[in-house]
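Presented below, as structure tokens, is a lone chain in the form predicted alone.
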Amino acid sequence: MYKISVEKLDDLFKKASESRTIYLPVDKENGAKFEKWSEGKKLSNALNTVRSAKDFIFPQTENLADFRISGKNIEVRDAHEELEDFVIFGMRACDARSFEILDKVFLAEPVDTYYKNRREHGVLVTIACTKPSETCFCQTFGIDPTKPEGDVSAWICDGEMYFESNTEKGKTFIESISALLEESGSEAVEKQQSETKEILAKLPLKDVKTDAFGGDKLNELFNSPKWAELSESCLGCGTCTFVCPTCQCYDIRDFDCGKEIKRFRCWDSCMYSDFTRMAHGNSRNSQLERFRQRFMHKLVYFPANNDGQFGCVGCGRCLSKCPISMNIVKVMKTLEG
């Protein structure tokens, strides 16, 4: 394990930012948001940030390919573009699981080479929550928020900030920042473990079990008549789909640019009414139907098709953003009633 004095993470962003690109929570007026480190920016405090790293290895809008047309003739150019190295400094444990459920997805055959090609140039320094807020559950899914994971892990604890690496990436790292560290015991982040650990007892929302969930309660949580109380007030705005650092439904578009067309991937919702609509119209008509296919994919699809994990973090963010104050601990918890 090694530390460095958090008076001097400058040095340390601008020694990192030698190699690589660096992007760290930054305090805005609406919140923490990532972005790229420069002089006199300030890795921020707050516990999460409002949208998550998502964005990095799957971000909103992405250009996939142009087309030109001459006569009959089609040129189709290939949009992918060779990425810098980069580090997301300052990811909580969340997060970082939730790279690991993207994973699953994109990187599945047939690989999605937009994301590998992201995946592979980051590397992700997480630090440990020390405040967790009354909105976490992410315990509910196994994650240690004392512990996270990531190519780095790193502890702030009384005007230390500690690193230990988990993976080749993270050596690497550790090893361009080693002449600004200095080799250390865990003692202090052992003390704030356990420290942290008390909080988490405490949580309100710590009881939240999976237990009622999963690919063998299909069937039964599908019918289930609670569903349309749930879903009444729902307003269908997809705030929670977009603060969500595990969706990844998505829609492609063509845009007529009049010399050329551009392809985009953006991010979509299956809580919109036009989600996935044919020809012949849309699958899912009512906003129950929509409401219900949110959070079954979440609770039973998912594990269903991937050994049982969740496709859930417990970041609270869906819990603190929703307008009319319907989440996903809401609806486990009327489920399994």
Contents of the next structure:
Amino acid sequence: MYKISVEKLDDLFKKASESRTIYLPVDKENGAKFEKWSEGKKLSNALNTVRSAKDFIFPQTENLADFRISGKNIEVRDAHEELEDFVIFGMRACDARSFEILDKVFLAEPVDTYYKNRREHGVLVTIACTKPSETCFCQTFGIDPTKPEGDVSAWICDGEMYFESNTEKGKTFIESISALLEESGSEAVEKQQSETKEILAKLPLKDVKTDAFGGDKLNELFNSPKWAELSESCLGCGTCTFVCPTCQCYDIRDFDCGKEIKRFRCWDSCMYSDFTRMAHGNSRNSQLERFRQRFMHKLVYFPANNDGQFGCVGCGRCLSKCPISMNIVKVMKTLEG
Amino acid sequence: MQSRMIERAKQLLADGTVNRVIGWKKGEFAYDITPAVFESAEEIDKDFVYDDFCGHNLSKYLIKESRKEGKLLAFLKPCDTYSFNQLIKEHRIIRENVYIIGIACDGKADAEKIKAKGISGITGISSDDDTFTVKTIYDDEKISKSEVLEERCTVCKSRKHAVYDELIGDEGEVNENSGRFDMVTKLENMTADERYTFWRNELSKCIRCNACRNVCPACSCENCVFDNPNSGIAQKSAATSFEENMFHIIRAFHVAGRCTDCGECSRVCPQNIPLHLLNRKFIKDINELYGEYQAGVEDEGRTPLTSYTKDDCEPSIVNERGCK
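Can you swap the form predicted alone for the form predicted together with its partner chain?
Starting with the chain above, the whole complex follows.
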């Protein structure tokens, strides 16, 4: 394990940004947001960013290709080349796990080369949580926020920041800043971990269980009469899907700029009326069906196709942001109750 | 208040005046309340709640609910009744299928403002007069209610109901000096560049979740132009900054003269964009150019933007007023 004084983090960011772009959560008027580091920007103490880290590997809108027309020539510009190496410094354990879930979708055959490209350019530095919120339930999905995954795990205790690398990429990153780090024992980190675990045991959502869900529960859950009351006040907006670190549905469109076509992909939402609309029309015409799709995907279809892994990481963003406070925890409790 | 509402709801269900009740349902941590329809006294006893976190405007749900079999009891706060009247005027709610109980409101709390004070791990919130006691897994905290009111409640335009069949609680007054246009005036006094910077900074945060549109009682089109894949407008994301601005500007134009300033758009925005300021600018302009007008005071009659008079301002007013 290595450490650095928190006061010297600016030096670390300066050094690391010589070879890569550093993104870190910074405090804004309405919550923390990932921003590119530049001199003077401070790492936020917020528990989490309002938008998830998904944006880095699967941005809300992404140019896939440009087609420029001049005379009889069509010039095709490939967007793969634009990317630079980057570090996401200060992700939480929930967001780190969401990358693993997204990998299962985008890195499975046929591999999504745009996603793979971003994923390969990025190094993930995660920071352990010490003050979880009432909306946190990552424990339900087997995530340990005191030992977050990622290329490098970090802990902030008593004015020091401790690092441990988990992958080759992480090791290379630590080496690139090693001049600023000193070797250290792990006692302070272990003490913090056990203190945080005591807090985790008191969280109001600590008992949310997944036993009633999974790939083998398809018919019984799909046909549950409870979807009607659960979806009754849903506004059909896309807030839950857009703040979610694991929602992965997208749409590809061509944007006509006159003498140029921009082919872009953007997030889609199963809550929207034209989601998966095809020539014959739409397969889910009511909000009940669209609402059910979102939760069946995370709690049944995803585990059915991915060795039992659920498509939720318990980050709690949908709990804070849904305009009518309907969310996956209420859905799980109602369906199993 | 809550117990009187529950008692009355159960009476009206029992005597057959209504067969359903729309209100608010308890959540997990006191503040995460969901609008819900209750069909029995048992359901009401189990989950019905009315407290400082029941900010949702229930009027828009009545478009759908008033078309169902039987009569529905709706509990409406003063500002919700303006939306109700406006929807009646637009023939979107079937009036005879709704029984309205007007309920007094002294402002609703914004849970995000409580959290922004660094309070986390909330397990319960109790209130007495002016103070919230927030129970958390860390330390309990006391905060003054006025510090965490929703923006719209800090400039409440009326505690008087525009419509009701009966009332619970004392009827309030219209507040002519709410100060709700102060921020609009401030924006008007900016230079065009400053104002542009202000709005680009705000609107560039938009994630096109459409929550503002879907919650808005004035946005009641059966099919929104932005949901039409053939409209040539990207619906799920802004392809350019131009589109980012246009979504909100088009929406503001479309609800102009019909927006009652209920403030739901800003309450639900996950990015905290002050969308109500666009609508308030229109309201302020209508007041100045056509005479004082508050949408939703009446449920019939002509409105400034839908009736022509010779005194109407000309489009040239834009140039006459100029731009700093």
